[in-house]
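The chain that follows stands alone, in the form predicted alone, written as structure tokens.
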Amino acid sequence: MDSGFSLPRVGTSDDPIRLAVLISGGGSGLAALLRYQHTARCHRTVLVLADKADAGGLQHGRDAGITSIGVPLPMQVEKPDRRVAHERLVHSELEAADVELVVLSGYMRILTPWFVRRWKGRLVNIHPSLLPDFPGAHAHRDALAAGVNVTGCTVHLVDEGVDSGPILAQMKVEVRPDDDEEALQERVKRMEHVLYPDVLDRLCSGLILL
């Protein structure tokens, strides 16, 4: 694996790895994220940002008082800038918040290098097929395109690349002969619900090494 990959430190119940989490629409991923976490864990969400200032999914923190931000584009910056330009201020607030580990849940955002860079190894997602099957942003349709029966999710540490970090773990899911994308996406998600909560305890506690 490659070398600039730096994983955070271990966490215990008692001193838990701060996490971060990125989303952009209604936050399921983080629900549930947060719901497993209610249970003492060596990792704990201490905030949640969003690139949409009205993302549903930030209620979800807010409700468990945890802070909860909408940081979109800052429009008032020339184009070919505005990317990192926005990433800087998601890497502020992430400073601010003493984050340790980044977790993307529905973020739909690609992350340019220089903020990869800042977080290789600390920055991990959960994608909806199974890797390297199916990248990018239309991962059910793809799968349902291409016939296959099985899909599934994956997480993976994120590279520069896009949905090509190396891969943590996955589960796999039947795709079913009457399966449309959203009956597909239903059944991955709850899938995704089960896998992400527990690889981030093994990231976190020391139990996936380089």
Contents of the next structure:
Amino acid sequence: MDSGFSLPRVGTSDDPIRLAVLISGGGSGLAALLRYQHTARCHRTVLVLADKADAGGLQHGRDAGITSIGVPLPMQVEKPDRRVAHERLVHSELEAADVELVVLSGYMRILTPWFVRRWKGRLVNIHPSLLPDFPGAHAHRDALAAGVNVTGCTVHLVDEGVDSGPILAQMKVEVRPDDDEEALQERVKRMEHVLYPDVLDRLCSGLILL
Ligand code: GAR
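Same protein, different condition: the form predicted alone was shown, now please give the form predicted in complex with ligand GAR.
What follows is the entire complex, opening with the chain shown before.
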């Protein structure tokens, strides 16, 4: 079956898959991944890219000696064309760095079909809920409002929808009666920091087949 998803080649510790990690904020997930990659793996981060010049997480990349750049929205471009113009800038940075797999880690922009089609199968995301429940930018708030006892995190390949595409792995996290958004987010992030490196290992070593 042609799923339309073209997965990365098989990486090895001698010839690891070249990752770009895309962030928007503090980048605790990026920091966890970089710690994991201290040991030789079948993937290696070669580029950290944020959609804001001052995203705090860029420092994690810089501290690790990795090219880490902010690529803000080109405000000089008229609004209807701005998103794709921004993605073209991102895309050229990815190409210039010979990136093989794009890892969204708290990247808070919805990607257009233009970008997704170019990276389909080589574009992964982590979302802080058990998808398909609670997609969007306020997963924890929505989970608390719904009164669920269990939430979690999901790693998935990105398709043209919002927080959709083939699910690669999920981990459950208990919602406690006294949880607020912040407490729940912190507990889910701790799981994310374990789940994402593990899924990247499997994806980059050819263990995930669609
Ligand atoms: C993470 O919890 C990630 O799952 C979430 O943003 C957080 C980033 O934290 N992503 C989304 O909500 C995407 N829809 P970090 O900047 O500390 O890694």
